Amino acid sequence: MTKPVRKAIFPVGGLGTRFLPATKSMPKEMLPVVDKPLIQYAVDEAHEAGIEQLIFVTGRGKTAIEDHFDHAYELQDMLSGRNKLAALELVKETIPTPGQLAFIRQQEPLGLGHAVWCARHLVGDEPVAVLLADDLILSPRGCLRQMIDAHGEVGGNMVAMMEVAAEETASYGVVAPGQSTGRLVEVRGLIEKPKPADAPSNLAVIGRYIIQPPVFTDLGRMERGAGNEIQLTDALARQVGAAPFNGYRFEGKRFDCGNKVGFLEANIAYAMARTDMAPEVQSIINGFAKG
């Protein structure tokens, strides 16, 4: 019987150097898309998927993330006193239930695999989701919800994936695909950041994973991969054949908010998806288009 996915890991220890100087004093995960920080979108996606415990793997200078998910008593009192009840409700909606959050420090920036490994004691003997806030996915049904529904049928390890241009494979983990069934694709291998000539396909892994406990054991070997970092992709690749392993072609539009253009595109797309903003934003876009 497939165990349910109840926990999620959010690796949020990165420095965000691509967004300097904005990230000199602000975690990149707190950068807002319209009016909500990236990490809030990831947490909301986890909640929609039925996740019960949220595990944040942080680093130095990330206390703003902890504060964001806590009570802001002065702000809440001010909003209540001024009868700004809608704004007050928005603030309260960011606060998870007591005991739902855990924060672990990643002392050294040794890669995504190392960040995930740091959370091993809080995961235990059950599958766990991993969400990267940099990858923002606009969809009527959250990407993780889609994956968990599929995972309930097949179990094992699972990665979200999408097609990319052949010349972009060097920026992703790339799947060596097997048999396809609907949105599921059998994973027969994974290569981290292959040169286009060496890529087994153009199916790239993006920042949503469901991993089984043996992955943590493999990560504990501390083997370095691409970029001299401990890569989650490498540990997953070594699980091929040991358990079911599938890639999931998710429904929705993914925005790479780890770079400036992708971040700006996400802001436009999310604003256009809101009825209270779309007409004005469209007017601005039209104005730029006219020059």
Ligand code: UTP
Contents of the next structure:
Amino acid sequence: MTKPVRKAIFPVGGLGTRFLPATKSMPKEMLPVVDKPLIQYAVDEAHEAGIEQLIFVTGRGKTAIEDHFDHAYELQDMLSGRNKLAALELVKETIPTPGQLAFIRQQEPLGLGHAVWCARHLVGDEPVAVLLADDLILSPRGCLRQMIDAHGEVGGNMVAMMEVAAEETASYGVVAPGQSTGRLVEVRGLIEKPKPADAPSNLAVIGRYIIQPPVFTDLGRMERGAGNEIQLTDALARQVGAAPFNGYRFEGKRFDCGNKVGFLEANIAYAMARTDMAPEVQSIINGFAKG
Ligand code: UTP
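Starting from the form predicted alone, produce the coordinates for the form predicted together with the ligand.
Whole complex next, starting from this chain.
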């Protein structure tokens, strides 16, 4: 029987160089889309998917993330004293159940695969979800919820997957697809950042994964891949054939908040999805369109 997915890893050890100088003293994952930091969207998505334990792999300069998920006593007192109860509620909602969060330090940013490997002792012998906060997905049902439901049927390793333009394959892990059943596509191979001419398809992996314990064993070999980093997709690729491996074509729109234009687009889309803001934002957009 497939073991349930109870734990999730949030790798937040990257340097976020594409957002400098904003990320000089603030983690990329704390950048807000409208009024919520990216990392909180990812945590909310994990909660919606029924995840019980959240493991953050952090690095230098990431204490703001720990603070965000903790009590802010002075602020809470002040809001309560001023009877700003709606704001107080928003602050309190960010605080998970005590003991639900763990923080592990990735001492050197050696790549996403290395960050995930750093969490191995906290995961143990069970499948685990991995969420990259800079991939933000707007959908009626959270992407991880969709994947975990499908995973209950097929088990094994799973990656979230979407079609990208052929000329963009060099920015992604790209799947060599086998048979498809509904939203699931069998993964026969996986190549990290192939040039368009070498890409086996235009099906790209984005930042949601469900991985099995042997992936950690493989990551422990510390093999370097694209960019001389230890890549999660390389370790996953070596699991092809050893366990069921599927790509999941999720329902929803993904925003690449790791780059500036994607981040701006996410802000517009999330603002437009809010009834309290949409009319004002629409009129600003109309103003730009008129030139
Ligand atoms: P990115 O490739 O976006 O790298 O990492 P980055 O360092 O965050 O950003 P840029 O490219 O310099 O602007 C994808 C995800 O993997 C995590 C990042 O925090 C991000 O969530 N990561 C990456 C780590 O946790 N550790 C690493 O060594 C590398």
